[in-house]
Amino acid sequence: MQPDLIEHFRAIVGAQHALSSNDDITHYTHENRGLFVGQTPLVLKPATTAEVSAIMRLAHETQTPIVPQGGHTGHVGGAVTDESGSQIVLSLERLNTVRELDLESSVMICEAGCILESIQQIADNNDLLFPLALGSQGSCQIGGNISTNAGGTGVLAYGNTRQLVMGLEVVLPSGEIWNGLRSLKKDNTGYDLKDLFIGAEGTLGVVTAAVLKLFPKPKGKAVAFCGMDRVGDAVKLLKRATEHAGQSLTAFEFMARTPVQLTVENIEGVRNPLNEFHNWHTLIEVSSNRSERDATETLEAILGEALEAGLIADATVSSSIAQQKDFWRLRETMPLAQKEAGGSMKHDISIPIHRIADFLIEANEIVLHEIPDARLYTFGHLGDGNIHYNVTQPKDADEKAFLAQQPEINDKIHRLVVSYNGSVAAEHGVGQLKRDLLTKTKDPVELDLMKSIKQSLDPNNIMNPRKVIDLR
């Protein structure tokens, strides 16, 4: 990239705020697993829409390669340049603030940058919930959530980050501002526009400000772990849950028994919530907008109903808040842990729910007939259907060895979540990790449809070029 060119991108923002390739980007150019690591000539951090506005112009004038980063905290590479060195990041981390919080309405509307733990604590401070949940959530921004529609642990009842958006404000690769930062529940005037640009990774614009929505803060909340035998018992306690709840069950998480006893071994201050180890594991929450009572009353008559019915083996409900929170770190260090067994393979799937079991039998069976030592790391939010059927290397095998197992496993499995009508992605996005799997998946019809609407919207693919679709 021309020298000059860099200059006038830095003067947008002032050369405080422009980090070159001479300085320590690591962070800006590295994806946290370390499978995907880019080059880019400089890091752009506006502190304002006018100067995102500004830097598209200037990228669309130019074709120069934009890719937006938010928190950095993806895991598909989805926000990571290529190694050409010739696409910029643009880093959102400076649009920080709250620009509104209507207590009336419920709803705030915050810029890209704003944390997501920031926001959940602004709504607790004024008795409101907002549902977003994730384990990056002390690191990960807001616009990056949009961007990748985050799903996380309350999607049960309160959806994807889709639905927990009213209105957006976006910055198209041609440096225009659509302005979409409406908190209206109806509005039929057209196509709903911000849903192009959730779920889209910055590839059709910069999200740079959104109308959040905000719910009652639940006065009371139960929280039970279960270890059952059969992962359908599973399916069908999810279902009488559903029906004895509704919309007050917030949580159903599922673990098998592999990643509960390698969390619990491998973490500390870990440990199991109940006398023994099952095949299969659940987490249960319970809110109530009445009492923590109320709520511990309906947790306790669903694992009633489900003993009498044999769908469980032992269960245990908390007893206090410290107690929830070490019922939901058992589930939430999965993923550490893991790391700590050594090297693994991870799918992010998602299954029709009444399908999850016929689904795990044969994919069991495909993996351990390959590797027939394999630890099989099944967890996720039964509640949605998300499953991430991860699979860990035998005890004291060779990593790269295993490892080099991991393409045929993946198609394989790939092959499986399809034939079973389910999702490659399901939470985590496409980015480069899954943009050649994503070809050969969808219905060309969808591929097509997509690729029509980046074209119109980005005709210089330069907006974050290369993820989720390519149109070379």
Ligand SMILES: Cc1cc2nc3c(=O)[nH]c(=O)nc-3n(C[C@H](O)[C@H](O)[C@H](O)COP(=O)(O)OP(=O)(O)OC[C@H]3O[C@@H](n4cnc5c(N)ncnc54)[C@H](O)[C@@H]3O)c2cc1C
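Rigid core (definition): largest C-alpha set, two forms, superposition within 1.5 Å. This is a predicted model, so every value here is computed, not measured. Numbering follows the first chain given and starts at 1. First, how it differs from the form predicted in complex with the ligand.
Once the cores line up, the CA of residue 452 ends up less than 2 angstroms apart between these two forms. Core-superposed comparison between these two forms: the CA of residue 16 stays below a 2 Å shift.
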Contents of the next structure:
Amino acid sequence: MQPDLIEHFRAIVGAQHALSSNDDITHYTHENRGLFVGQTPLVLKPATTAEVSAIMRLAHETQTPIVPQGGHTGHVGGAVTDESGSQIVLSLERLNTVRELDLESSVMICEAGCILESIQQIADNNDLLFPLALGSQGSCQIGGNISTNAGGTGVLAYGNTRQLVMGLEVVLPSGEIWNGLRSLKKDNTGYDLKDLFIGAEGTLGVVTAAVLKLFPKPKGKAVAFCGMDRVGDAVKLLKRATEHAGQSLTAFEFMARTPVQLTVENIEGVRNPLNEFHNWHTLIEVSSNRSERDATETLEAILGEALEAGLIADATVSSSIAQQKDFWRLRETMPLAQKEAGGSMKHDISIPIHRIADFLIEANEIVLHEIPDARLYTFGHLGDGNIHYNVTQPKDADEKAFLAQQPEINDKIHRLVVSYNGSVAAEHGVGQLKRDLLTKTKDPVELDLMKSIKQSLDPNNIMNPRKVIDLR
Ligand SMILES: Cc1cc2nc3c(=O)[nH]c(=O)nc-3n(C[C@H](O)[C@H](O)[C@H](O)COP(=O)(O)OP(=O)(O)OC[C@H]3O[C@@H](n4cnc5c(N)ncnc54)[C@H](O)[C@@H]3O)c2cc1C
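What would the structure be for the form predicted in complex with the ligand, given that what you showed me was the form predicted alone?
Every chain and every other molecule in the complex is listed next, the one we just looked at coming first.
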């Protein structure tokens, strides 16, 4: 990139907020799991929407590719530049003001760089709830959550990020600012443009601010941990729990024996809440707007019926908030414990809920036929049909040799997912990791529509190019 062009970009944010030395930019060019490493001449850290707009206008005039970056916690390489050294990183970390908190209407207007946990905290301090909850909440940003349509553990009751956003402010690839910061529940005035930018992974524009929906903070919660023999019983239990608790059912997570066992073995302070390990486990959370007692009674009624119907072999209900946290810690540290167990082949997929049991039987047969000692590290958000179908290397196996089989296994699992009418990218998005997979698995008509939208909004292909879809 020409030095004078770099200077023009630098001048927009001021020298202090334009990084270019290797030491300063390494954090921005290395993906958090080390899967992708990019190059860049410059990391720009604007503090206002006007600065973002000026950057995009100059990028538009000079056809300079821009890669927006939030908290850099994504799993698919979406926020990492390519290796050409011609793409600029646009970090939203300084655009982090809460512009408005409207307690009457329960909405908050935040800038894109606000950290998710701080948004949760502000809501909590005002006796409200912002229900988006992810393992990365201490560092991911709301702009990144919106751009990936993040899921997490609150989806069952409150929906994905898409359902939590009422309006957006976006800087377009041309530099124009679209002010769609509306907080209307009803607005049927044509195409819902905000939905284009939610989940677009920075390929259509830069999200600079959003109107977020807040909810009443539950007065009480109860959490149960259950053991069962068959995954089909977990699916039946989910149906009963939904019928019984309705909107009060705020989480329904499931996990196979292996992840529970390895997490208890590998993570300090994590214990099995039950006396033994079972083939399958579920973590069920019920919330109440009345009291903790109400939540506990609802949950106990669900479990009582399930025990009678023979759906669960054992169960325990939290008796304190500390115990609730312990149950959740077991679930939340599963990815960490998996790292300790060696190499893994990961599939972030979703399957229609009523077909999950059949899918898992078929998928497990495929994997164990190829790698008989593979450890099936299956867990996920059963209530959302979202399975982290992960296959961990056999104990003491050679990691490289195990991972060499990944393309073949991935291909088979993804074909199976498509045959079940599922999705090969449930919550972590596409980025660069799954871009070519999308070409193989998505309806060609849908792909053509996506390309047309991209070309129309970003004719110079400067907005996070070659992520999600490749126009070349
Ligand atoms: C421990 C851990 C647990 C996780 N758990 C979950 C989970 O349960 N559910 C889930 O969905 N994800 C999960 N993730 C993945 C990740 O945290 C989410 O995808 C998160 O929403 C990314 O936010 P971020 O700010 O880090 O975005 P980044 O990683 O920086 O960027 C993600 C994408 O969004 C684009 N982008 C970022 N900000 C903007 C912006 N302002 N405007 C336009 N484009 C932008 C980037 O270009 C990139 O394509 C987890 C990650 C970790 C490390």
